[in-house]
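Presented as structure tokens, the chain that follows is alone, the form predicted alone.
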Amino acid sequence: MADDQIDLFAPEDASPLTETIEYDAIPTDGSVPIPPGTYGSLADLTVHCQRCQRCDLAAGRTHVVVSRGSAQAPILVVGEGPGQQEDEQGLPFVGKSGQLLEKILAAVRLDTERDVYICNVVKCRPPGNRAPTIQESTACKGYLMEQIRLVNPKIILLTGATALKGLTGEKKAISKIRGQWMQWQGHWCMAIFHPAYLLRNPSRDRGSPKWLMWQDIQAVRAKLDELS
């Protein structure tokens, strides 16, 4: 983790919240959306998110898992939700799935500390690593939308069906839509297989999930070069 990112994971007794933002007015009911433009910085969002009680997932968490990577990244990766290791460390994608994700990105010269900002649809671990419910995703969506607004990436990668549906509302199977570019609120987006799915399907034969992922990540690299 680069030194200039450490403030994104500040403890709850970190510096006071920005005075120009009325944090007491931010909805605590998970069914009430967090308004766009609520947070002045990712640091403000992180401090407030760490205190969040907008859904029942808050009761079972060890840490709120907000993000890792660069706040100026051209690529933003959206996952599903924290697993056990992520909950313990307070960082997304640090288990086996995260290690594979880093290898995939590195294969096309993308660095997770410089080129990528990583976050999840929900910031607290669902019990038993289940997929988050609609209510949980809805309660947390305001944080994700604000992260996208503040980072303002050129490309958004949606890892798995939960990330795809949670952000865009698209319900198609990943196998039907992966690798296809779509425009969403001014951003280029692509749905890709979740690294956990690739771990369960290790074959590298032509047409296999890993083979398809290699095609997709090369397309991402080419698109980034084009946009840059």
Second form
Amino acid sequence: MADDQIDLFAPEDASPLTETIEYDAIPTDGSVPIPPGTYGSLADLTVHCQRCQRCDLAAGRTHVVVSRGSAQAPILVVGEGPGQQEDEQGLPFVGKSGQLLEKILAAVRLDTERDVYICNVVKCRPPGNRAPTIQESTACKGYLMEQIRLVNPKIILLTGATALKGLTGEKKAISKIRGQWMQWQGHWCMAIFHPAYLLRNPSRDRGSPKWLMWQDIQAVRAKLDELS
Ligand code: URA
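Following the display of the form predicted alone, present the structure of the form predicted in complex with ligand URA.
Below: every chain and molecule of the assembly, starting with the one above.
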């Protein structure tokens, strides 16, 4: 293995890796995929994410934002990337979008501590809240794939175009595809509007984004009940 693929995960002040990780096996070049099955646990994945230097976002971060919620959750929610508050707190969806997401989930009795695992396409904050670049999403994709493999949710919710494209490669507009069930690698999967889009479109009129979200989240509740 090339020397440049060995060391970048291990700054001197980092805490020791757990023994279960094949330390040398993790490519530090963001264009080289992280092989499926790399991590034995979400804890191992978190350790590596916290040391990650696979793309330039590492330089600007305060915290790596890996996840919140339950590792046994039947629903996994994928967002775009951390914003300012997420970067400060090290947790996804804790700002205004996150508060709205909590409300939407609670409206159909979904608890973010019990029923949902929340993560993002990229684990470090893109400057100025811009969307992640293809290179950044690609560099981080292995972590997301491993999160999905380890949580093994029944349902995956993709919030917004970045999550939809980042995971499935689908480039259609969210407005065209939201609310439709897809099968993706053995998981039921639905694209939904990003909460930030709903915050910019507050109308609750029939056919509005908020109204459509209400239809979608009820369909998610019904699918979960059907699968449980
Ligand atoms: N928006 C996202 O997509 N993810 C977050 O974690 C916060 C806001």
